[in-house]
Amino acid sequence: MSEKAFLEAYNPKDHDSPLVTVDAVLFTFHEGALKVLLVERANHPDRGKWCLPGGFVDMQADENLEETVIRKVKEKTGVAPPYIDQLATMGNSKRDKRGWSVTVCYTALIGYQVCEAGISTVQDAQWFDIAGLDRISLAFDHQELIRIGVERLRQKALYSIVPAYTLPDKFTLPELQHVHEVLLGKPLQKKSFRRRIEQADLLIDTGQQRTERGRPATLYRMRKHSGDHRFVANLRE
């Protein structure tokens, strides 16, 4: 039999197929805390529980999984992530009450001010403080997916300034240091942190200032490829 004949006779329904979905772990930093974006489920299963934005692949509309996750996040939260990175794939017979399922989970960092207006128009989308999530019963295995996302971000905080993408476009060095301290769970030495950032030439001085605690603080923004820079030693050393 030729391949053409084989494909013409092939029926995908001859084999069991799992449910396939995507989920997104979107982080921001606001009011001194790392936060994740959740939506409230309107349908069974787990109706009324909070979960990550996501959903099923539309084989007619989506050319790839990245298109699926961006489409679902925008539909459910009003947020259009500027980029998306694949985080993890989870699949088993227990995670979804509807049956054997697989989710491909993505993650992104976004400034709170960038998406505040969009989220305010969606009633069932809300930012949640990471520190309080253990008191909430989330749908499916989304607690675990968020844990994986936080750990990925924590590792990046050790060797890069990637966490700066959770801040507004313009930020101060104390704000950048604080988001690293929250992720790493310990204070960093101010002079050492500032020296390593300046020596790596990762930021652009905007020429503007903001008053913090009665003192003016310089506002910076990221250089184009600053997120790709890796420090030789981690920022806690």
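Keep in mind it's a predicted model, so treat the numbers as computed, not measured. Numbering follows the first chain given and starts at 1. Just so we're on the same page, rigid core means the largest C-alpha set that superposes within 1.5 Å between forms. Compared with the form predicted in complex with another copy of the chain:
Once you line up the core between these two forms, the Cα of residue 81 ends up 2 Å or more from where it was. Once the rigid core is overlaid between these two forms, residue 212 counts among the residues whose Cα shifts by 2 Å or more.
Structure of the form predicted in complex with another copy of the chain (previous: the form predicted alone):
Here you get just the chain by itself.
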């Protein structure tokens, strides 16, 4: 049989396939805490429980998995996040009561202010502080996905400035250091922190400053692809 004839005769519906969903662990940083966006499930199964934003791949609308996840995040936040990365794919027969299911889970970072308006217009979406999240029961295996997402971000805090994407477009170095300190759960030396960022030339000085109390702090923006930079030495844990 030729490939052409084979493909004409082929019908995907003749073969059983797992359910395929996409989920997003979307983090932001606000009021001194790392937060994750959760959505209240409107439908069975697990109706009423909180879960990660996500849903089924729409084979007509979506060209690929990234389009699915960006579509789902935009539905809840109104905007596309500046950082998105594949986190893990979970697939087994037990995680979803509807049957064998696979979820491709992404992690994304966004500044709180950037999507504040979007969130507040969506009734079922809400930011949850990472601390204390283990006390609430989430749908599916989403508790585990968030745990993996936090661990990944914590690792990145040791050797990159990826956590900067949880901040608004413009931010100060002490603010960024604070994000890293929350992630790592311990104070950092500001001299070490600033030195490595300066040497790698990862941030753009906006020329602006912000005064809260004390000496004004310089406002920086991320340089393009600064999230990709990996310091040769880690911050010590």
